[in-house]
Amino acid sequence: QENAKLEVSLAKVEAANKIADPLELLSPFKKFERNGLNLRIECMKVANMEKDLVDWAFQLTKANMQKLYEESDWGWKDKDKYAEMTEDRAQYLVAFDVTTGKPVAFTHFRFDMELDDEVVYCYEIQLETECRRKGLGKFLMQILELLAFKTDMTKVMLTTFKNNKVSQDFFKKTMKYEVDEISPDDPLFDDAYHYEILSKPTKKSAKPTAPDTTTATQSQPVTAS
């Protein structure tokens, strides 16, 4: 029977792998407009992205988080965190600006399965500074959430430093993610792990709540990783 389950859940994993443009699942939501952004939305496995586009990830990633890295035990590596984000499952939502054609923002995420569960991971979410508190943040990550719903994943999970209050802020209070079972609880004696494992389950019942058209929020984005 727990086999059964699993090969149910591995299908699952392939076939929206196999999703040529996820986002044709979503279609209204491939633009952003407000707060003075006009972007435009799409979704392309690592692939058949453009060198100067992957490239223009990591260093935006880079930028973003190096310090954070090397604060803590994971410490920061060009070569390991580059083979990460051009992983042959890597999958982007890359944000675009409609007048100049330049990439302004990025998820990267998979999917996946994490322990005995489907899911979409999210590994990074970046954004260029001037694109930060204008609701943009939120409304990739709702996209993400929709995109679970959609290929019957069974929750979106993703790994956060705890030292990043603005990330735990964006993560917890704001997209209402919680921690996940398989995060480590902290050991009584020795140093506390400095990350933990959120997620946030997809609701089977009923649909998750769409990105928000009308009003922005104020939540500044970072990684994910």
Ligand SMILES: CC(=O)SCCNC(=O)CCNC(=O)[C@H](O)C(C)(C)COP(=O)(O)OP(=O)(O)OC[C@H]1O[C@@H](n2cnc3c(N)ncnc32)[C@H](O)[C@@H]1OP(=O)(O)O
The other form holds:
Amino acid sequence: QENAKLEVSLAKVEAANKIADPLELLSPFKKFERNGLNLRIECMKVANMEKDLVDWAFQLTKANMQKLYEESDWGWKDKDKYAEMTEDRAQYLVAFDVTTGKPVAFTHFRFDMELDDEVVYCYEIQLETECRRKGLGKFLMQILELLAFKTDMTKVMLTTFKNNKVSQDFFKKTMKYEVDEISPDDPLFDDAYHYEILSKPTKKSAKPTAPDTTTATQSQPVTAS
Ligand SMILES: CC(=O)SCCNC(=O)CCNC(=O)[C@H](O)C(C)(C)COP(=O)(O)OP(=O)(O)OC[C@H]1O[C@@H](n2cnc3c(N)ncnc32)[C@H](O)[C@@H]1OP(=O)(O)O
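For the form predicted together with this ligand instead of the form predicted alone, what are the coordinates?
Starting with the chain above, the whole complex follows.
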């Protein structure tokens, strides 16, 4: 029985990875026009990304995250992070400024197995400073949640540092993510682990709000599910 369930889960991940452009499932989410931003959102597998674009994503991640990595026991290594960001299964949602054509934000995600569960794993969400606090991070995470729903994944997962206050507030308070059951924990030492694994289950019972161009472009964030 367990094997049969695993086969089903693996088949779902494989099917999701075969979708050429997952954002085609959510066409109205290809633009973000709010709070002074006029952006086009594209979904790309890393193999189809120009090297300049991958390098931009890496440099933005480095600028935003290196200090936090160095404060943890993971440390920061350019080579390791670049390798992670360019692994075969890596897919990206990238937001481009419509006027300048420049990328301003991205999320690196994958359809993958996490233990026995089929999940959307959000490896990174990174915004240029000038695009923050305008609802864009929330919008990109809502796209991931809708993709998880559309492809029948069980949840969206991510790893974040406990001392990244911005991401703690963003994911836990705003996006309502909770500490996942597989997050490492030591009851004797609060700070034994410098990171935690958060997740949000896909609501199978509730259909996500029908995306339409009106809700996707107004100043109110779109409800994901
Ligand atoms: C899995 C990972 O990638 S973990 C690492 C996450 N990434 C980073 O830390 C990189 C640097 N930070 C960023 O790129 C961005 O700040 C993000 C992705 C964390 C948030 O994206 P934003 O577009 O700025 O968030 P958004 O505008 O959607 O904010 C929604 C709400 O989240 C909360 N929030 C967002 N940023 C902050 C902040 N700096 N401080 C406190 N609360 C915040 C607020 O409640 C906010 O609503 P409000 O602006 O109406 O008060």
